[in-house]
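Take a look at this single chain, the form predicted alone, given in structure tokens.
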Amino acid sequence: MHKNIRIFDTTLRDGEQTPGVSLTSHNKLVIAHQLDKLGVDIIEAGFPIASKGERESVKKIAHAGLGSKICGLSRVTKSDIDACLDCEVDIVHTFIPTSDIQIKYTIKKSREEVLQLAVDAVEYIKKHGVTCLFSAMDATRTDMDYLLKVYQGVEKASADIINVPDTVGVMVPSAMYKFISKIHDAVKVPIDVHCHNDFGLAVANTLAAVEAGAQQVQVTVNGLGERAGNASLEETVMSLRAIYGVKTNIKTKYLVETSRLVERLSGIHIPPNTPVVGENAFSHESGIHTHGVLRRAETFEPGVMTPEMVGHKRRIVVGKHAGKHAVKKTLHEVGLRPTDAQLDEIMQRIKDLGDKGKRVTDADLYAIAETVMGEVAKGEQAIVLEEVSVMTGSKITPNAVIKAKVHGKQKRGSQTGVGPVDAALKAVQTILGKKAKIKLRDFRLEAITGGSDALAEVTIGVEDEKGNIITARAAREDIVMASVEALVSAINRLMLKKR
């Protein structure tokens, strides 16, 4: 194994090929700057020949003055390569299919023609003095003797690095190790790997390739990519660092920040149980787990990977599996100090809610505790809602006006949005002002009853600048009002916790 592994990020190229994802030129540039901040060695900015807009995006990123090397993708044709050269990228990544099934049905060439095209492309790139990365597409389904002949041919043509793609994600780690080992013994240039996640093995196969001598790995933020995606940058990097003790140039404290940026711009939501960056990655509910973690984090966390290392925050979640220690600590944080008998009653009510299939939000917990203790949490509410007005229609831009008292002062906020709920939530955030630094983290809507007058339950999560997250919910026939009430409740609880 190499002690230092280079990180090649293809979020802007393969990641954008995720079904339903289409990034604007501006968003691509924003992500490129974030990847540079993260410490990615190489950014594959796109496929310049694909469209005029794609070429302009790649060129902008190449000229953005980033510390990361910028790469452009091309087929083994001069027009594709020229498009990359025109963008003035640092690296041209050229590829051609090598498996028999791809040769027969995709490009309809002979093996000899494929080899010659590969060599000619590499020579043409090197003739222009640019770093060349060569990929044998569908390498893992290619006859090994022929694959080695292709790799040795492009090595002789002065390719700087060769990529081994598991294009359809059919490898298992043990086979990947043997596969890369054979290639490693046959060529002297560095080896790069690109693994797809069709069977959920992309990260495992990438790590097996590193064990076998691969020096560079291709990954995407949040595992985006064709079909089931690619090897996740976050999981790969943290596995290399925390488990293998291998160095990369990634500043891991920006992993969650990067993940959430890409989540927002791509529109692909991160499931809460996603490793490293998911909302639940460092969250604990079980009584045994929370008790252990509150005493010493390593009891039920890896230890070699802490939430602080990746820019995350540990959360103790209240639910029917929660233990007294977790509930007591959560209540103490907002100034509620129940007696042992009161705590037992609070615990019972939480478990009763959980047994009914209900998610217990932070606001639920505080409301239960206040009821049992016969008191209201000290301190005035930050926001007292007075009036909500919404205008929407087929030819009208949805607009919402909110009137409320904020810290005792009359406030009025007006905002437009993509819909009435969006407009109303933005209006609430407007009346708080920029200093509040509270952002909407989560929004979930569920119809409790049937029919056109169905009772809708809205659950909302808000987060402050320190990463504190509070959840609250509200149920009404009016979705807009339920959304606003849940948001106001969550903000009030967050402000109370901060005090």
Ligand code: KIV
Given for the second form:
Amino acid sequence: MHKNIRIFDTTLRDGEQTPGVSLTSHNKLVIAHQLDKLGVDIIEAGFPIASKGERESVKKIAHAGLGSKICGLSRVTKSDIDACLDCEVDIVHTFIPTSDIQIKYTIKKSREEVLQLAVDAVEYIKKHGVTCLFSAMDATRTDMDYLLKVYQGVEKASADIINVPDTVGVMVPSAMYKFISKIHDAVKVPIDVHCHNDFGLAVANTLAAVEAGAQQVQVTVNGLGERAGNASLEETVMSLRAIYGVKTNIKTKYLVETSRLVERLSGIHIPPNTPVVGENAFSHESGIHTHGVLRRAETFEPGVMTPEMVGHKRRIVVGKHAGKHAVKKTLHEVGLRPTDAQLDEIMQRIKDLGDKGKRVTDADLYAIAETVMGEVAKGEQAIVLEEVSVMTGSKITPNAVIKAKVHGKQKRGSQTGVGPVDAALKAVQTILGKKAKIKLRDFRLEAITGGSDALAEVTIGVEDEKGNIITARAAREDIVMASVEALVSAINRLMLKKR
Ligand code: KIV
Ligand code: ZN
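Mind sharing the form predicted in complex with the ligand? What's above is the form predicted alone.
Let us now look at the entire complex, which starts with that chain.
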């Protein structure tokens, strides 16, 4: 097993093949800069022959002066390869199917013809003095004797690295280990692996390939990619580092930042329970867990992977499983110090809310605590909302105006947005001024009742520059008002916590 593994990121190529994802050239460049900052060794920037725009994007990334090597994808045709060369990429990644099923139904050639095309493509790339990565598409469903013949053929033609794609994600780790071992015994050229996640085994299969001698892994941020996606960069890198003790060039403290950026630009949201970077990856709710974690984090965390290592935050979440320790600590942070009897009553009310199927937001907890303790925080609110007005329509850009008292001073904020909710939320942020550095983290909208006058419940999460996150909820028949009230409530709580 190699001690250093090269990270080949294909977010901008296979990741962009995620159904429903299409990145603008500008956003691709933004992601490429972030991948470079993260420290990926190779960025597969795209498939230049696919369109004029794609070629321009790859070209721009190749000329952006990044430290990562830039790769372009091509079939085994000269026109595809020329398109990559025209972009001046560092690496041309050429591929051809090798499994009988794909040969028969996609390219309709004989095995011999496929082998010849592969060899010719590699020779053509090498003639241009460029690094060549060769992929036998659907390798894991290819007859092994034939596959070895293909890999040995391209090795002889001077391919610099061969990739083993599990194109339809059908491998299991034990089979992958044996598969890669056989190839490793038959060729000297370094081995790269590309696993799809159709059965949720992409990362496990990638790790098995590394155990068997693969030197490079193809991954995507947030596991984006065709169908169920590819092996996730975050999970693969952290498993290599924390479990195997294998080195990569990834600066892991940028993992969450990178994941959030790709989430935002791709529009594909990751579930909260996503390993490493998901909202809940280091969140604890149950009493037993939070009690342990508050004393020593390793009690209910891996220990070899901390939130700091990946740029995340540990969170103690209040819910119906919460224990007294966590609730008390959360309340102390905002200056609320209930007596033991009051704390028991607060706990009871939280559990009642949870039993009714309600998610207990931070704002709910504080409201419950203040009610039980007989404290009313109204006077302490940073923002007191006075007026909200929005204008929207098919011929105008949605615009919102917010009037409010901020720390006792009259303020007015006006903003446009992609819709009335967006404009109103931006207007609220404007009245706080740039110094406030409050980011909207989470926005969830649910219609509680049916019909066009349905009661809409909005839950919003906000984060300050120190990573403190507060969630709050508001329900109204008017979505804009519910959104504004939830945001104002969350900001007020965050300000209180800061103080
Ligand atoms: O899944 C696959 O086989 C691919 C190849 C182009 C490497 O994405
Ligand atoms: Zn793929």
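Quantities reported herein were computed from a predicted structural model and do not represent experimental measurements. Numbering follows the first chain given and starts at 1. Think of the rigid core as the biggest set of C-alphas that the two forms share within 1.5 Å after superposition.
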Any chance the CA of Ile396 moves 2 angstroms or more between the two forms, core superposed?
yes
